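The chain below stands alone, shown as structure tokens; this is the form predicted alone.
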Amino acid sequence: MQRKNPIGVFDSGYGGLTVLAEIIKKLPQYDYIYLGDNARAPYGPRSFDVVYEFTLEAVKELFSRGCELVVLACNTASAKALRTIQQKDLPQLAPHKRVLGVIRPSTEIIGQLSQTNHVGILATEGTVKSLSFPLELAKFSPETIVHQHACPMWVPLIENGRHLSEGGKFFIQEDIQKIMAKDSTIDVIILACTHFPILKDYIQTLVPKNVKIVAQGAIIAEKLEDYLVRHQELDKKCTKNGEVQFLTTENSEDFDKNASKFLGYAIKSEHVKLG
């Protein structure tokens, strides 16, 4: 049997599919495994220790399935677990494998997108409380003023398909009003949760025309391509048959139905148990 070393893409639920779709669009030749921990989503309100524990379990599962490289396509996991996994676990667990996040690639270019140097961050409670975005952005664009706002209702609304219901729109409108009220000169808003791009078109109708709504998927895809070019030893290990496998900790039929809304095509997933 031919060995497979896919690129792993992990998220707490469905949101990472928005990142996966952009990665596949940019790098269609690679093999991928997507793992959604839907049974334990959302991660946003959970403690640092719990998010770290759950994320490490997912990384180990993806490593066991041949992944040499895992992308945490989840801002909460990137904020609360990535550094510990990279510094503490990888050296013992798999020193030649790599785990990457989505926050640093995003903050590397946010400053270049704004004309006013005033940006807004919409994220989960966990990502906001971690201060990961302001801290990382200060390294790459110290002159940029950052305003964060947590949107705790958005992930549950999206996961349950209620985001464009009358009630869903109410919460979204309220959160947009709150972040714009913090600073009227904000001209870029980063959707710093990988679930949120499904709301991008609607959010754009709620803000002034000069305000750019930015999803992370295309940024992550471009940065991943650059990373693989710069790390040829890792790139050579990744198999390239253009195959994609989907795993979920929740009911696979439910996952398949909801995943198709994010991807635009039907998929068939496999149930997996973590922990």
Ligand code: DGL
Second form
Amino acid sequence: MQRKNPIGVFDSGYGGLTVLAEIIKKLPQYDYIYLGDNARAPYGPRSFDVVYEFTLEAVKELFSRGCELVVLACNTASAKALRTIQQKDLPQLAPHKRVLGVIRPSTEIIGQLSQTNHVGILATEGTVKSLSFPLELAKFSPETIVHQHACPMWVPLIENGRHLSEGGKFFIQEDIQKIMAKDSTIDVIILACTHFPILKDYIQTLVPKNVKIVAQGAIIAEKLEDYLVRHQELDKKCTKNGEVQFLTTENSEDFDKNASKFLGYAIKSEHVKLG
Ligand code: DGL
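Next up, the form predicted in complex with the named molecule. The previous block was the form predicted alone.
Every chain and every other molecule in the complex is listed next, the one we just looked at coming first.
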């Protein structure tokens, strides 16, 4: 059988597909495996220990399927599990493999996007409480004033396909009003949960015209390209047949139906059991 070393892309559910879509657009030549832990989403309200344990299981699964590089396309997992996996687990598990997250690449450029230097961050409760965004931003752009706001209703609404129902819109409007009320000079809102870009067009209708709504996908894709150029030894190991495989811990038919809304085309996934 032909050897395959795809790039792994992991999220608690569908959200990481917004990142995968941008990565494929930028780097179509690589092979990818997407893994959505839909059965255990949302991760946002879960404790550090649980998010770490679930994320490590997913990383191990992706390693066992030939991935040399895994992107945690999930802010909550990046905030709560990435550092421990990189520092504690990787050296024993697979010292030559790499796991990357989405928070640092985002905070590296957020400061350049705002004219007023007042930025809003919309994320899960877990990401907000971890303070990962303000702490990382303080390194790359200390003059930027950051306002975080947690949107705990959004991921369950999106996972259930109810985000643009009347009820869904009510919660989204309420959260947007809350973040804008914190500081009327905010001119950039970062969708710091990979589920949220599916709401981007709707959110744009709820804010003043000068406020930019920024999704992370294109930023992550660009940083990944740069990373692979700088790490040629790893890049050489990643196979390049342009194939994409999808795994979900939930029912694969449901995943296929919902995933096509994020990707804009039909896919066929397989069920996988973690842990
Ligand atoms: N999409 C994820 C994130 O970027 C996680 C959402 C969740 O499972 O709560 O944070």
